[in-house]
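We begin with a single chain expressed as structure tokens, specifically the form predicted alone.
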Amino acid sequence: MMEKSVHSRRPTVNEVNEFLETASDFENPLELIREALSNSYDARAENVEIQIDELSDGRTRIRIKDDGVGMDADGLASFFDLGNSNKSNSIGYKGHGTKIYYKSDSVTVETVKDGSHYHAEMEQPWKRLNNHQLPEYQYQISPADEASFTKIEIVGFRSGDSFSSRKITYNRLDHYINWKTIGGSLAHRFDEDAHEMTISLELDDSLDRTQGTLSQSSRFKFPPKRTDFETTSDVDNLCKHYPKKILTVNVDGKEVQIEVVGFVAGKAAREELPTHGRHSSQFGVWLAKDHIKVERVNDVIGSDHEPSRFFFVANCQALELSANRETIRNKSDSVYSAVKAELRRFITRVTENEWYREYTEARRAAQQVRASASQSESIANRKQQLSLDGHKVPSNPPEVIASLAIYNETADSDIRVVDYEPGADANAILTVGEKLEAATLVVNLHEIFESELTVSELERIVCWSLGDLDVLCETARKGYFGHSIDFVTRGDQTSLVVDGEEVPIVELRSSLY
């Protein structure tokens, strides 16, 4: 009869299970950026460029250069390990983000630190990961008399099936690192010496001509402070700022501290944030760690209230993320729910404020402006169309095409529609006499800059009419992506001035009626 027997085993790890899936993780390109940028703020780098091109097979290559402490080989390691982060307390503790790097054709790191130059090169993480590899990094070492820096290049990037790497603007690129990265940090709102990078961008011209280059600040900056109203018309510019507060809770016998910050605007100041896409789905109260936004909240503003008002950041380093960042991790836990109730709090104390009762009913006041001279100018519109003797005020861009017809016999004009491609920044391709021209279609000109269409390589304008003269007028005031814009009137023709150069408008609407 066997004896009974103790037996103690330590369990083991499948590395390139593990490598594999943590890197499967990341599927959007900008997460590389966002890890990249998280490393340099954690290398005290005062200066982070970033460069994105294609190369001529196709495959992109993002270059990122800081002027941080560097890298030596213990650095390198870290680099290149799965949680072998040689950081206790700072963004990238958990040594799961630079894992995004495998996912890709080669990695390339260059750094200087301590008078040694440190190159490092890997081949093939990705397919050697999926050929159950792991994959392996070689470098060199060699004197250096120049300043720390530390250069990444990432070739190949594999993207998820639902993001592709040429989607990539300058528009996408400045929306996210405002909202997802360090680049948004508000860390200067609790700490005025924390620190502060200039983050800069270049992409290649075919992923986008815009612009050449595009630079920040990684700290998040919020409207003009603007609380005092005489009229309704004041209403969409106001912005109350609610200065930094810490919140403490109480959870299982231990303190847990919220950091929060943040504003209640009206719709003109919050469009002054830089947002991309629906700008509505910005706002509300975020969650955040490492001063970094990750999700929103906003089940703790009562119902009685629009979160778009809203724009408050709670910082709580008790949270912990997804491996990716995207997400909490620890929803199931007490701490989660004791923030979430103590941010409700905090709201409502807000809502309860003086100050924004009297700015509700302003608001209140001011929609009802606005809702009889919509209403007005509705009627207005429809008795207008009744007395257009047959012509018919277009409502889509197929309908201008129609238009554009008739304004042809009218006008003693010449201009005929050749291509028409539904969903493109220039939708159309004209022929004006004997030459093409690149154009864009729409029912408004105003539509153009609320759509945030293409304007760079447009070569004439058609539309119906030019629609809210307001949305244009600010569009030239405030620019437009960058961009320098302007309108002139010559005799008949209406141009529009992009950066010097100007696009002809023809206005349907003018010459028929």
Contents of the next structure:
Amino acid sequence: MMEKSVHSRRPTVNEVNEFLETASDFENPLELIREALSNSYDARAENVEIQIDELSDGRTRIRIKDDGVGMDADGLASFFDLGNSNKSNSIGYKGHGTKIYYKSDSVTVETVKDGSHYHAEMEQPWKRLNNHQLPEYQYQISPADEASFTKIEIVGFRSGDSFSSRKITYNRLDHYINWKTIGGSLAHRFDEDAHEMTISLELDDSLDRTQGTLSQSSRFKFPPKRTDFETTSDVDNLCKHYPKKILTVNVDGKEVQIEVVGFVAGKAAREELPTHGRHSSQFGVWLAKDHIKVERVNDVIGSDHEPSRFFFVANCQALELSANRETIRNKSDSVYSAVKAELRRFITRVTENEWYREYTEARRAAQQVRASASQSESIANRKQQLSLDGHKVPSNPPEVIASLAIYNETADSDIRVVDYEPGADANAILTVGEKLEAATLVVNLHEIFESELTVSELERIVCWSLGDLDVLCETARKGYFGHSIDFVTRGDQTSLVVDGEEVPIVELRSSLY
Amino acid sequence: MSDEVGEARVGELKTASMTLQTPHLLPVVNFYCGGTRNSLYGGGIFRTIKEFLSSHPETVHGRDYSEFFKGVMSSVAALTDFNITQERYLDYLGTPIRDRVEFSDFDGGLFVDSGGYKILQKGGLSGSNFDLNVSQKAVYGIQRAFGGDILVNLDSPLSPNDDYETRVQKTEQTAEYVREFLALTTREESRYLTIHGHNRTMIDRFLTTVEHTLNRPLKGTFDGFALGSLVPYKDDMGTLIEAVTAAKKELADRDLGDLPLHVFGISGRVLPLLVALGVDSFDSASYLHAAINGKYSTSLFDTVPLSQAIFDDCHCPVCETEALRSDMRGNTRYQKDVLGPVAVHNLAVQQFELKKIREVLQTGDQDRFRSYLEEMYRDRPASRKFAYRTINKTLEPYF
Ligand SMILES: [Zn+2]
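So that was the form predicted alone. Now I'd like the form predicted in complex with its partner chain, please.
Starting with the chain above, the whole complex follows.
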């Protein structure tokens, strides 16, 4: 029998795999920009310049320079380390963000802090990781009398299959910055001291030659306030700002705060915002963390209202993000459902607000105006069509009824529809003189047989034209559900003969032309 | 009125013989159903209610229920619910309710509805061996015989299916009753005018028709108004809110906004909102009907089947009395004695809530009233939007 022994062992981490996996979460080179902007913001930078160009060998080079506090040796370590973010209160999840840089051919960092200049380089990080080696970086320190800054250069970033760096354009990048990074932040609405950062973009001509550079603030701006409306055409320009609200919900005894701010706007007002792709897909209610919009939760709006009229950002620090910061990780938590429930209440307050209700009414009125404009246009078209063709060719039974009135005048007859029942086989009851008759009213006679209507009870048929004579002949030849069918013409009166019984046919066209 | 919070108001409703705290809920009580003079307490669950109301010793077990019956609603139509004979009918009318020995312990206010809806539907009052043609005069006679504190005219309520012509005709008919009502009643009596309609056009037309028929202004003529025809909309909060808002606006436009407004036959989840809109009193039989359907109220909004009720959670005198708890568990000979206490408990739940609303309003603090409404409707998505709409309409709007 063996002696009992106690052992202790520390679980190990395969560092290379850890880096590989973390870096693999990122697919889109724009995410690299997002991480860089967050870092610059944390470094209290006032200006960030982003330059993207293509090297002669076709690889993409991304350069980001900011005038933030810079990094020292520890800062660099934290930049390259995994899961070791040393910044308190910083944006990002467990220091994973910068590991996106490992998915490249080289990472170069140049930074100045406290009179020292650091130059760090990491060569072939992605290749090394894939060879199961942990990439290393070298750095040199030299004295500097410059103000602090940080400059990062990434060459040959590996995009996922779904994304090619060639798709980077000013439009796309600008849009992305506004909607998905700290560049579209609403933090300043809640914290007046939240600092402002100017973001400049410069793209190589090979990527986008539409403009030289682009510059924008990191503060998301709403379209101007316009809440008064008198005429229906004002409605599209309306924009009501909803001031910041801090909602508090209690989740399992813990207070969770949600910072909400936003606006309701008409189409034209929304167009004033930077846009990309389908404009409407940017609107609704966004959940945000660190004031960076993460996911839309338009189901909190309710089906009675169009999400595209709303833009609200609900920032909640209790939300947890997936490693690549693209989605919310703790969706099954009670926090997530409590936040959504509270937002649902918030949106109901918005939609039950008198202004919003009046606005909805005004929108309906505007739609009416448009509908009547298009109707009058279509009436004009129809009138014009008639003046060309003389008579309108009916396209449905009610129009046949209308033609019948004209026919009565022209042919000096008196056939009136006294009862019309769409969907019935014998869909009309006529008065012919004093007599009531069961009739089928169709545009073209052949449709009776194509639609397999019953014919045994018919006393008359009213049609615009006989239609497809082939169908009629074929029906006469083959018979029709056990009935013998024939067509006879006496003088100018054509009749359908069903089992020897004559059913007179009124063909409107023949007497009108 | 002593306090106003937005449109909501708290105050006292005074008549010659009684004072009620408003907003007030008047339970519907049928004083005359079954039984004889000596054994008046016939009539199933109604009888048990009457026992509570009149402090019948074996029923109340030493507790006091008068606070739930400070004001009650009774209808002229109640007379025929139990197919009485003419002799009994005459006996009932012989002595006013509060003067009858069997109700000598009851000193609450009595709002006597004309029962127009029921009466006109049936074409008259009918008993087992007599029929009574209904006229405003006959109805008023009964209201007086009951000893009512607040009387309303006979009316012809509107139904949602009525077409325009029918509505006009019913309104003219009601206006005619109102004319007779005024001729019959005196200024010493508290006279309420029934109002029918659920939007501004209908209510405006109604009031105009009445004014025109009376050929005198409504101001100075009536002591209050009672909004009717809303029972078919009892589950349609949007319509109820619109109707009350419309009535309030039309009355205010005619400089009648200071007079009390009663809403017929509505209670439950919409009550706090109607209070917010400025309704002063309500009547409802829902406490009874819920009990009859085996439902035990856990709040103004919620009920549970009686079998699942936990009486410990309630601090009403019914639930605190062991004998009545036993009754509610079904240990009685008659079903009425099971359901009667349930009904009174249900009523207590509603009265407690209304008392709470009065207390909030008495602070005169808009924020507290808003928080109260918010809390009330917080987790009720279907009614929440109406709560928010009401808050936006009557209190400082959200945005
Ligand atoms: Zn109770």
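Rigid core: the largest C-alpha set superposing within 1.5 Å between the two forms. Numbering follows the first chain given and starts at 1. All values derive from a computational prediction rather than experimental measurement.
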{"item": "Core-aligned C-alpha movement of Ser456 between these two forms, 2 Å or more", "value": "yes"}
{"item": "Residue shift check between these two forms, rigid core fit, His132 Cα at least 2 Å", "value": "no"}
